[in-house]
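What follows is one chain in C-alpha cells, specifically the form predicted alone.
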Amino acid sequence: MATSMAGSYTHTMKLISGNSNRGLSEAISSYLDVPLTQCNIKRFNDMEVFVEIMENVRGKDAFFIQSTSYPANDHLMELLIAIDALRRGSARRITAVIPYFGYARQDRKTGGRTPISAKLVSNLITAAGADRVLTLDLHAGQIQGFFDIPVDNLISAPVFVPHIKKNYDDKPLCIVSPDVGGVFRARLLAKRLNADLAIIDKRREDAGVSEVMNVIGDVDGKSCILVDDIVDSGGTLCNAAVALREQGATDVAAYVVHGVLSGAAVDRVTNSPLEKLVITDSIAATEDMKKSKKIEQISIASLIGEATRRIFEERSISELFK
C-alpha cells in the first residue's frame, strides 16, 4: 500500500478526474492519499464540452484520469479539451492516463480508403499539450510508436497473477489465447503461472462474428483460463469457451483486460459455458455487468496509482512488470 503522500505531494501533484470512470479516479486519489482536484466539466445545449479547472495548475504535475469508452467521442472530447485547459493553465507536466484507450482496434489499414484512427487520436492527445501517455494492455503494443511524446503501456499480470493463484492453485492450468493475435499475451501469463498454453484458431467471416475452427494444445482434463485485452460482444470468447468444453476441459473462464460489452454481450456470456469472466474497471461497469452473477470486476487503482506516483518520482515504470 502506498504511503501517505499527502503531506508533500498535494501541493504539486494535481490528480484530475474526467467523467468516463469517476469511481476508478477516487480508487487511484485513495491509493495515493492525494485528493481529486476539483473540476467543473459540462454541456452546452447544442452538447459542446466545456472544462473548467477549479484550482490552481501552474507549474504542476497534472494527471488527467479518462477512459475513451462509451459513448468514446464525448469522453475523448473531454480528456482533449481537459488537456488544453491544463497547458493553459501553465501544468507543468500533463500526463493523459488513459486506462482503457479508444480507437485502438483500428491500428491499420483494413482495406482501401480506411482510416489509421488510432493514429490520428495520438495526434489529436499530442496536439492538444500532453506531455505523456500512461495507459494499460494496448490492443497492438506498436501504437506506442505512433504517439511523439513518452507512453507508459502497463500490462494486467500484476493484477491478473494473484486473483488467478487464488482461485485455481489446486488446478491443472492451461492459459488459452482466443486468437493468434494474442498468443504474446497468453505466453506471458503462462509463464507466470507456470501453466500449460494453448490457443484458439479462428476465422473471422464479418466484423463482430467469429467461428471458431481448432484448439491448438492439449486442454483435455484442465481448467482453462482464456485472457484477451478486450471483450466487446462477447462472440469470441463464448465459442471459445464451446470449443474448449468439447476437446475435454473441465472448466473454462476468462480474464479480459477491458470489459466493453456492448449490445446482449452480458446476456451472451451469462448463457455460455464460461464459469467467469473477469474484468478490470479500466471501464465502468454498467448496471447489467453489476447484475450478473458469472462477471467480476477487479481494480487496476493501484497498478495505475503505482505508475502514477513513479512518473511524478521520475522512477521506473519497468519495475512494475517483474
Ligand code: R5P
Given for the second form:
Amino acid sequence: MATSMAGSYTHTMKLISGNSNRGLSEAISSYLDVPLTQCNIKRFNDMEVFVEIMENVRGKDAFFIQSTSYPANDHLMELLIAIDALRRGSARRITAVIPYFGYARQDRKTGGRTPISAKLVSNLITAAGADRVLTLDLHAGQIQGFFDIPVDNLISAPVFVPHIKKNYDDKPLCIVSPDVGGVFRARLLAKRLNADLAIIDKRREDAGVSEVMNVIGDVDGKSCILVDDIVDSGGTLCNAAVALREQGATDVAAYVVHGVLSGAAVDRVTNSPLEKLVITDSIAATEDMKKSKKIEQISIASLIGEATRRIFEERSISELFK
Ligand code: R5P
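Could the form predicted in complex with this ligand be given as well, to go with the form predicted alone?
And the full complex, kicking off with our chain again.
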C-alpha cells in the first residue's frame, strides 16, 4: 500500500493522453504528480484508429484527456475507441476529459433536415462507456443536458481574471460580449473584475447586405476586452474590434477560451485592430499561433488538474469557482 500522496494516486488513478494535445496532458500530469499511462494509438493503412492501453487499468479511476479539435473527427474517434479500450480493460470509472468539446456549436436544428450533432457526439461518448465528462466552457451550458452522465463544465474565469487584473489594473475597463449569445460569459467576468459590460448586436437587415454591428453600452474612452468561447475564423472578434474602436474604445483585446483559429485566422487577427488575443491551451498551438506577436496562450492545466484531483477524491468542484 503506497503511503505518499503521489504514490497512492499512482496506484489508483490512471491518466491517459490522446494525440490532440499532448503538451496539456503532460502539464496536467505534472500538476498531479501522476505519470501518463503508456498508450499506443496507431492508424491502420486505411486510417482506422487502433488504441492499446499498455498498462493494467483493472479497477482504476481512469481519466482520458482529449480535445476534439482539428482534425476533429480523428480526435473524436480516438476518444471513443480509447474509452472502449478502457471499459474492456475493466477500468472502475472512466472520465472523458475534453478540454475543448468540438461539435458544440451544432447544438440545435438550424433549419429543416439539419442535425443536432452535439447531441449525437454526447450519445457516442456515453455509448462508448464514459462514466462522466470533464470539460471547459461549453459553447452552451445546456449541452450538459445532452448527457445522462455527470458533466463538470469548468469555466476559465479563474485563469483569465488574474491575467486581466495584471494587465489592466489602472484603466477604465469594459468587458464586451461579441454577440448576444455570449452575454452570460461576459457578465460573469465583468462582475468578477468590477468592470462595465457592453454587448454587440449583429444584425443583417436583408439577405446580401453586410452585417451592421450595434454596440449596446458605453465604451467611449475605455479599454475593451472581448470575451468569447471560441475564435475560429476570427471574423466575429475582428469585426467587433473595428466597431468598438469606431465607438471610441481606446484599445481592444480579446480573451477567448478555445483558439480554434482555422484557415487564415491568425493573419486576420494579426492585421486587425485587436491589440492582443489571449487564448487557453485547451487546443494545442500551431506554429503560426506561436509565431504571432498578438496571440498569447495561457495554461488551464492546473484548473483541469485540480478538477481531476477533486473528481478522484470525490470533492466539490464548484468550490473552485467561489
Ligand atoms: C459563436 O456563437 C461563438 O461563440 C463564436 O463567436 C464563434 O464561433 C466565432 O467564430 P469566428 O471566429 O469564425 O467568427
